[in-house]
Every structure is written in C-alpha cells, then in structure tokens.
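In structure tokens, the next block holds one chain alone, the form predicted alone.
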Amino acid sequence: MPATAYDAAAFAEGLRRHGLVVPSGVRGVIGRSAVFEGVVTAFDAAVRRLARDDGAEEVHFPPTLPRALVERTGYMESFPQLAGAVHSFFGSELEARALCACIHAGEPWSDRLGMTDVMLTPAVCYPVYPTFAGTLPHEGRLATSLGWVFRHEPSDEPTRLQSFRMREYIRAGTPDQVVAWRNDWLERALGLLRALELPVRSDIANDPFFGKGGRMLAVNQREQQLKFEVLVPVISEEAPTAICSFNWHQDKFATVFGIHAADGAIANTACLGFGLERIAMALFQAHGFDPAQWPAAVRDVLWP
C-alpha cells in the first residue's frame, strides 16, 4: 500500500510529519534527516555493489565548477532557465555599508555583487568530460561521481528540488561501445529498482530545453532515443516521476573536449544518473514513512 493518496501536498505533509525532511522556507530546498540520509546511503551502496566489477574510476568534485566549462559545453543556450551562477561582492568597505543599508532598507541589492568564475554544478557528469581529453584506451573509459547538483526549478511538488544529489556513471567509447553500455545497465537499473519493490519502468523522454529553438531539440533527441528515463508513481499515478536516466550525448561531448577513441575517431560518451533523493522518496511512498517496517525483501537489498 501507498503511504499516501498520489497527491503532492499530501505527500510533503507525510514526510515533514515524520520528521524525515525540514522546510527551509524556500522552494525546493530541504534538510534530510538520519532516516532520510540512511536510505540514500544505502541506496548508493547497492548501486556500487551492482557496479562494483565493471572497473569504474571514482572522481570527486565540489558542487561549483568553472564557469568557464558551463559556457564551453552551450548549457547556456540550453537550459539558462535551470542555471545558477555565483556571485560574490568585490567592492570597497564604503561599498559594503551601502549594500548591508540595502538588506536592511529591504531593497534589492543584487546589483551590488559581481559573477565569479565559478557556478553551481548543473549535472554531475559535466567536470567529469575533461578528464577524458585525449585518446582512449581501445576498451574505452568509465568513470562514477557522487555529487550535488543545482537546478533553478522552485517548486512545492516535494520531489522537484533546486538542490539534490546523483550517482552517476559516465562513460566514453566508440558509439557501439556506448549504446551496449546504456542498454545493459538500462536493464540492470531496472532489476535493482524492481528488486526494491518499486512499480517502475522506462520511457523515451528529452531534456527541457529552452525556448522554441528547444521544443526542435526535444522532438529531435526523442525520435534518435538519446534519452531514456525509469519512472515510478510518487505524488502521481498519471505522471509518474522519473528517479532514473540515461543520455547519450553522440559526439557533443567528445567534440568540445577533445575526447578520441582508441582508433582516432572522435568519441561518444553517455552518462546514467540516479536521482538519491527521489529514490528515497519513491521507497517511502511505496512502503512507508518507517523504513524498519518495509518488507524484508527491500531491506535485504538496501540493508545486506
């Protein structure tokens, strides 16, 4: 059973009144608790268990990257709508008494700040596509990252948060080597999140790319089936949520960083991405707000 009717504000209600998340007060923006934080852990756990013989390096980057990598990559003329760009203040302490007299005033006081050369990390994988520069070996690369991700998507649906984490695996090759590596763990994803006991399954989907220039590039990404989601009923039967994804980027990637396979061609790269928090979520709502209560089954896989 459900713990709730599939219905949003019902949802967020359950899991604040178990304690599981805190309000911020903003959008989008919420504490974990030690229940909350321990099925993501364990849940991250199992994905590097299912992961563990295919020789993945693991990198670790902060939850910036250089602003200078966002614009290489054209994520500005894709999605400007989901980006977060840090600014800082750079001026004099006459400056700054105008600006605190600002915040007090109530008054704007963004355009006292100035851009830094840094950004909030839009997708995990993105820091990960240079380390790849130069010529693969013939079996390729795979790498895997844990980190924070920001996307500007404020919003009271308890699932849509602007800052959230991902286990992903990216991967760089030949494109047949590419698509094999997407189909097989399209099909691994699938048996660990059904081994959970979760309704999922998967879907052709597209990116939500900005403006009319965007609705092209979606109708185009979905009729080549570059991306892939699994969804799962959380706040919605009818629209599903997707806690799950897979893209292959072509040669996008590869172009801009210089990445070759082994035989000199230019290479492909793709990337999986769990989503950590709505899959901790997806497992609440479909086993209950107290996951020492969950089937057994479920807690064998999280909790060996």
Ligand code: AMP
Second form
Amino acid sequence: MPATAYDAAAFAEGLRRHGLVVPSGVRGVIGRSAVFEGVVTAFDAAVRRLARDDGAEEVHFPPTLPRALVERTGYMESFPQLAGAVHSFFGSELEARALCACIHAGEPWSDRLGMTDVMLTPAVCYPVYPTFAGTLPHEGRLATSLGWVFRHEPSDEPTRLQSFRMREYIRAGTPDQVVAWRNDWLERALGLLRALELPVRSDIANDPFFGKGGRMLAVNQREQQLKFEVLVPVISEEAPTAICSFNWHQDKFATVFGIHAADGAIANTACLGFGLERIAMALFQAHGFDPAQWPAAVRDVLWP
Ligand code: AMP
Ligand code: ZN
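Form predicted together with the ligand, following the form predicted alone:
Every component of the complex follows; first up is the chain already shown.
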C-alpha cells in the first residue's frame, strides 16, 4: 500500500509524524531516526552483497574535499549553482568583534570571511579519481565509497535534500570496459529495486548544467546516452524521482587526473550512485511508514 496518494506535502508530513525525519528548520537539511537509518544501512548492505564478487577497493573520505580538485574538474563551469565552498575567519581580534557586531545587527557578514582550501563534496566519486592516476592494470580498476554530498538546491520537496548520502561504485578502464560495466550495473540495480517491489523504470537523463551553454551540454549528454537514471514515483506519479544514476564520463576525469589504460591510451571512467535517503523514502512511500509491516519478500531482501 502506498503511504500517500503521491503528494509531496502529505509525504513530508507522514515522514515527520512517524518520527522518521526530523526537520532542522532549513529546507533540505534533515535529521533521521534509527528506523530511517536502519533502512539506509540495510539497503546499502544489500547493494554490497550484490557487488561482493566484484572486488571493488573500498575507500572512505570525509564530506569535504580539496578545493583545487573541484576547480580542476571544471565543476564550477558546469554546476556553480550547486557548489558549496567552505569559508572561515582569518582576521584579527578587532575584525572578529566587527564580524560579531554584524551578525548581531542582522547584517550580511560573508565578506568578512575568506576562502579555505576545502569545499563540500559534490559527489562521492570526486575524491576517488585522483587515486586512479597512472597506468591501470589490464582489467582496469573499480572502487566503492559511501559518503555525504552537498548540493545547494534548497527545496520543500522532501526528496530534494542539500546534504545526503550516496553509495557509489567508480570504474576506470578502456571505453568498452567501462560502458559494459555501467550497462550491467543498470540491469543489476533494476533487479535489486524490483526485488524490493519498487515500481521502477530507467531512462536517459542529463545533469542540471548551468546556463545557456549548459543546455547544449545537457542535449549532448542525452544524445550520447552518457547518463541513465532509475526513477520511481515517490511524491508524484507524473514526475518520478531519480533514486540512482549511471554515468559515463568518457575521458573527462581521466584527462584531468592522468589516468591511462594498460595500452597507454587515455582511460575512460564511469560511476554509479545510489541516493540512499531517496531510496529509503521510495521504500516508505511504496510500502508504508512502518518497515515492520512491509511485505515479507521485501524484508527478506533487506534483512536476510
Ligand atoms: P547525481 O550525481 O546527480 O546523478 O546523483 C546521484 C543520486 O543521488 C541520484 O540518482 C539521486 O538518487 C541522489 N540525489 C541527487 N540529488 C539529490 C538531492 N538533492 N537530494 C537527495 N538525493 C539526491
Ligand atoms: Zn559519481
């Protein structure tokens, strides 16, 4: 039984009323209950069981990354509207007093801060690419990471967060290797999500590239089928929510970070990301706000 009639406000209210989500007062920044986290953890474990024999190297990063890395990848050209740069205070005691006076007077104070060397991680795969630098083995490389990402897209939609987690798998190799890997994973992910009785479908997609130039990039991305998403109705049946994405970057990251295939040619990379909060929310919408009442077949996949 769907939890709501695919209604954003009713779904947000349901999550809150059942204590699954704790609003923070800022749109898209939420706390989560133990039950919500239990679903996230169980789903992530199911993904990892699926990938067990792939031999992915596991790597963990904090939710910040070097600003230089973001600058080098061209993220600010493509997505300046989503980025989060960390600023801090570098001034004297006198300037600190002026800063606080500003804050207490309700005046803007950002011009009293300076840029630090770090930014908030925009996607879990970003800090992984530099670790692939050099010449890859014949079979290429595969890594996995779970982490927090930031996207400046404040919204009242309960599924659109500013801080959320992704489980990503990141592949580097020849173009044939990474495309075959991505296409296999799309089918694998659909299989897992269907076993969880989610009404999913996949579709060609594009990233929200900034500005007029960005429209061209989005058209090109679709024409070349560089991005697929798995979609499921959560807050709307007409506009289903993307719960995971499958991206082929061609040689974009490999060129920036000097990643070469075994034959010396510039490598290709691909990544896939499961949006963990969105998947938990899709499960709550599909099966109700109490996981103890979910269908036995679904519970068996999550809690074997
Ligand atoms: P992307 O890197 O944009 O393809 O995002 C990877 C996955 O993260 C998507 O398939 C979503 O499941 C999830 N995601 C993206 N943006 C958001 C957001 N604003 N709030 C929650 N989840 C998101
Ligand atoms: Zn990625």
